[in-house]
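Quick heads-up: it's one chain on its own, the form predicted on its own, in structure tokens.
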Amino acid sequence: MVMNMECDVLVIGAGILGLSSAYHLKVRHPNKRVLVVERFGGPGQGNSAKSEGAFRNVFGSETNYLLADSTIDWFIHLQEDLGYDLKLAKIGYLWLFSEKQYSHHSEALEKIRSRGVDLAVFKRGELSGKIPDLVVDFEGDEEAELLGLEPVDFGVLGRKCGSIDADSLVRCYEEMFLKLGGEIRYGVEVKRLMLKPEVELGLPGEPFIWQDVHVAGAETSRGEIRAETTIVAAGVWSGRLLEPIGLDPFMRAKKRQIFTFKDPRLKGLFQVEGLNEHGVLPFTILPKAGVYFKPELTEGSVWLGCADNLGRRFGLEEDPQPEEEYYTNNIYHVLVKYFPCFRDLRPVNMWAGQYSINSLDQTPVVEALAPDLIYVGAASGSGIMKCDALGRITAALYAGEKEAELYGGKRFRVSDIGIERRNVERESFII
């Protein structure tokens, strides 16, 4: 069925950034026709709902801190005040460090504390007492020495951090947007952006280089959609729309994998006292190889991933698949040294998604790249934890405002995460 139509704002992508942007646009402009199109059959099915669903406000960059901290407050408001079940649990983030690593991060940690971020530091003995399953010392272990494993001397716990169900979150934004009268069309694939001259002459080959042009909407699998403003929030697929018309998405796709475990031998990870109100191990980052995992309270399972930056190629995949041998041949050998309770366990489930990595400063981009076109993306794996702030900034940019008001009242200069007048620090505290 052909679906030629017109709208005020066309949002391409019903992932977390597209739906957050659409919602805040509709809040501020209730009389505007805001239409979201998505090629998949439901919200967040590209990569948002494949996320591990973790959030933190522990960042070295002031920009990343503001984006994440205000978004976390919004999540808490949605669940505790408005009654949306996001399965949010403040289990915390726990970084395990050797003495050398802790010293290396000391300056960044002091900067983070100076903002009022709630951090707790535990020494080796305290960690052993609280987390019996954790091995903190490898003295005399030749295999650990061969692997280059660091001992655990310190644990840094961010308390205003934790876990949220990504699928519940995207569906929450979908519901709130639709209640305001927003429109969503699923199963609609955008083929290309329509570049039109400001004054159409009806000549073959338009637009010509001497014509002033703008983005007038998109050609889709269901027909043309004309829009006064088009917002590209298509995640790792944004480049397929932007690059053909000469625009840079400032990101590249990188695959990430999640492996899940459920076994009685892991019960100790759900019986940890003194680190959070839930009595479980926090989201935990090992000192070696970028391995991290979290107890998933809703399932009684453990979700595990790895920030394998060097060695993991960039590249867009239409349907990324998990690699079980990547766990068995790589992650496993590090994991079982720190947490022997995983010995001989294999994942009961696994999946793969893709991050849209801004490799310059690991900070998202919101920018008017061309007349009547706004791009929001390059979230670098933190789209979930910064989504609400990015949606508000997108709405402010659409309104022509220099500052956006984040949840809680803090002001944020829109151009700071743009391109032309970008003003962000390179992130100094990276998993």
The other form holds:
Number of protein chains: 2
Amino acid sequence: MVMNMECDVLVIGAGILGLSSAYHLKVRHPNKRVLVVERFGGPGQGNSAKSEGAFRNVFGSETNYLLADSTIDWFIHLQEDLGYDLKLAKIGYLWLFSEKQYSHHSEALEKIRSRGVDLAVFKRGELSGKIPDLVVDFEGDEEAELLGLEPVDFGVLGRKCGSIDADSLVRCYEEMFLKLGGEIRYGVEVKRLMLKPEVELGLPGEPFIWQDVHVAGAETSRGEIRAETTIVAAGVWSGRLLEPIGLDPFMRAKKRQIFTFKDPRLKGLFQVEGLNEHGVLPFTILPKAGVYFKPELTEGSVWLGCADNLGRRFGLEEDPQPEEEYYTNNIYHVLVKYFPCFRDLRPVNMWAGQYSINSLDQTPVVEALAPDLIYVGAASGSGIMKCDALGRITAALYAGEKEAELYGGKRFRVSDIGIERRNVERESFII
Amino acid sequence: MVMNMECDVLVIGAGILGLSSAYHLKVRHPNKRVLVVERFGGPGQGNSAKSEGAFRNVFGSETNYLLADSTIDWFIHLQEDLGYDLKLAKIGYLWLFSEKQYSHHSEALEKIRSRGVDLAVFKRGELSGKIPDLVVDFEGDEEAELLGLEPVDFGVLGRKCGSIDADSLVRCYEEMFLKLGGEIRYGVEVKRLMLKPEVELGLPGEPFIWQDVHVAGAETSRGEIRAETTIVAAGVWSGRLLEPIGLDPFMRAKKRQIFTFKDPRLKGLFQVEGLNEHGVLPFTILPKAGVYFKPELTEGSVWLGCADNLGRRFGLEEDPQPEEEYYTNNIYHVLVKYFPCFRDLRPVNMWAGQYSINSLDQTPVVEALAPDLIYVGAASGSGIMKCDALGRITAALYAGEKEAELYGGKRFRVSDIGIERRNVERESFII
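Alternate state requested, the form predicted in complex with another copy of the chain (shown: the form predicted on its own):
After this comes the whole thing, all chains and molecules, with the earlier chain placed first.
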């Protein structure tokens, strides 16, 4: 069945950035026809719902801070005031550092604190007291020496940080968008963007180099959709749409994996007093090898990942698969030294998704890359936790405004995360 | 035949950036073993020798100016003092502008002039007088109106600009490098970079996430080459080497084509007085559609190209082909309006290459992307005209110096065109 359609705004992708953008567009332009198309059968089925589902306002860059902090406030508003169950739990982020690492980060931490970000620092003894499962030093442990493990001298706790269910979040935006009269078509795959002359002559070979061109919508698996404005929010797949018409998505795709655990031996991680109101271990980042995990309260499970950078290939994969041996032969050896409670445990579940990484500054991009085309993407692994701000900025760019108003009232210069007049700090606080 | 080898510096790619870097490394470190490997059978056979072969010091960005201006001085030195025949001809660059375009660029031009760049401005009448073949206005021409052609109100002539033979240039660097005792192996294809642990344990699955890693050389079609430092200078193919180990080449590949013409009807282009010492038309950029061409003095031919941006796909092609109909159905219609001497002419030759485009700031990248790995690339179509400065900067980065000394003595902060502390202006003067 072919459904040739017209709309005011076509949003490509019902992932978190597409839905947040569509929702904020519809809020601001209730009479515009806003249509979201998505090749999968439901919201967030690309990579959004595969996310670890963690949020933090602890970033070195002011831009990243503003994007995330206002989005977190919005999450809390959605759950506490509007009653959406996002399974949000402010369990905190806990960075475990050696003395050397702590001192390396001290300047960035000072800057972060000066913004009013709620940070607490714990010394080794306090950490040991609160987290009996944690091993803080490895003196005399030859294996740990071989592994080059850093001892735990400090813990930095970000309190306005925690865990959220990414799937519930995309469904929340979907529901709010539909309530406003927005339209979504699932199972519709965009084949290509339509680059058309402003004045179509109907000649073969158009557009010619002498014609002014614009993006006039998209050809999809279900027919042509003409749109006054097209928004590409297709995550790691954005390059497939942008590159054929000569546009750069400013990102490359990289696989990340999540391994989950559920075992009585991990119960100590759910019984940690004094670090958050839930009495559990915060989302915790080990001092070595980019390993991190969080207790997932609703399931009583632990979700674990690893920030594999150098050595982990860039490249779009259609169906990225988790590698159990990546856990067992690699992550495990580091993890079990710091948290021996994981000894001999195997993941009960695992999956893989892809990050859309902007290697230059690890900050998202919102830009009108061509006439009548807006791109929102390159979220670099923090699309969930910045989604609301990015949706508002996209809506502001659509409206032709120089500044977006983020949730809570702070203003954000739209061109700062554009390309043409990009003005962001490089992120110093990467996991 | 397998040739397992060791060297101090392995340079991947005998294109212009690889050879310039190798030459400057060898100049500075005569006792180091510097080895260049190249999959093609000779120098510059990837894209360098396919270049239009034009140079200019007229750039909006200070960085681009410094890179190009010092490289041009070096070209002149090579040809005039050292006797290398680079077929260099300072024929100038001539931008043809409408009143509106001229005024749009006036601020950038003022800035360029304030650096001491030799610019002359000609008004319509002067241009008509000097270039009888040029049509400067289209009043009453309905076809021109349909094409949206801009009239020619001004010509901006950059005098320290012109034409050079890219093939002669790469061969010049090759010769100088070999004379110093540098080594080149042609027909050797690099399969992958070797990412190894600093301390190799010989365990299957290395490197593990807990190991410190570095690039230890490359696996090639002819065996393993171990190197203390590896320099990736593989142009548009750099991503094939970098991406598998999780590094970003900060560029995407885009095809550009050249069409050449040789016909008595074009003789007027070789008889233009008062714009350069050669008495020919400068390298000329039309006010519409990014069409440019140069008289090629040694051949008596005209080389023509088109800066096709939006609409021309990004994507690495193994063997990009020129499209004659791109000329005949597209470029031709614009060209023949400004220069009717091209009427009914067909190209006598044509070819295509690929640009390695950094869409963010159109400026090259020189950075140590990983331990013992340096990347020089993303030259964005001006690798030839910036090659010498880029080679010197690469050599300075290798030597651990904060500043490179460019030819002529100006100093350039190496980190400015790196990634970590990148500090470049966006280029405002793009063809």
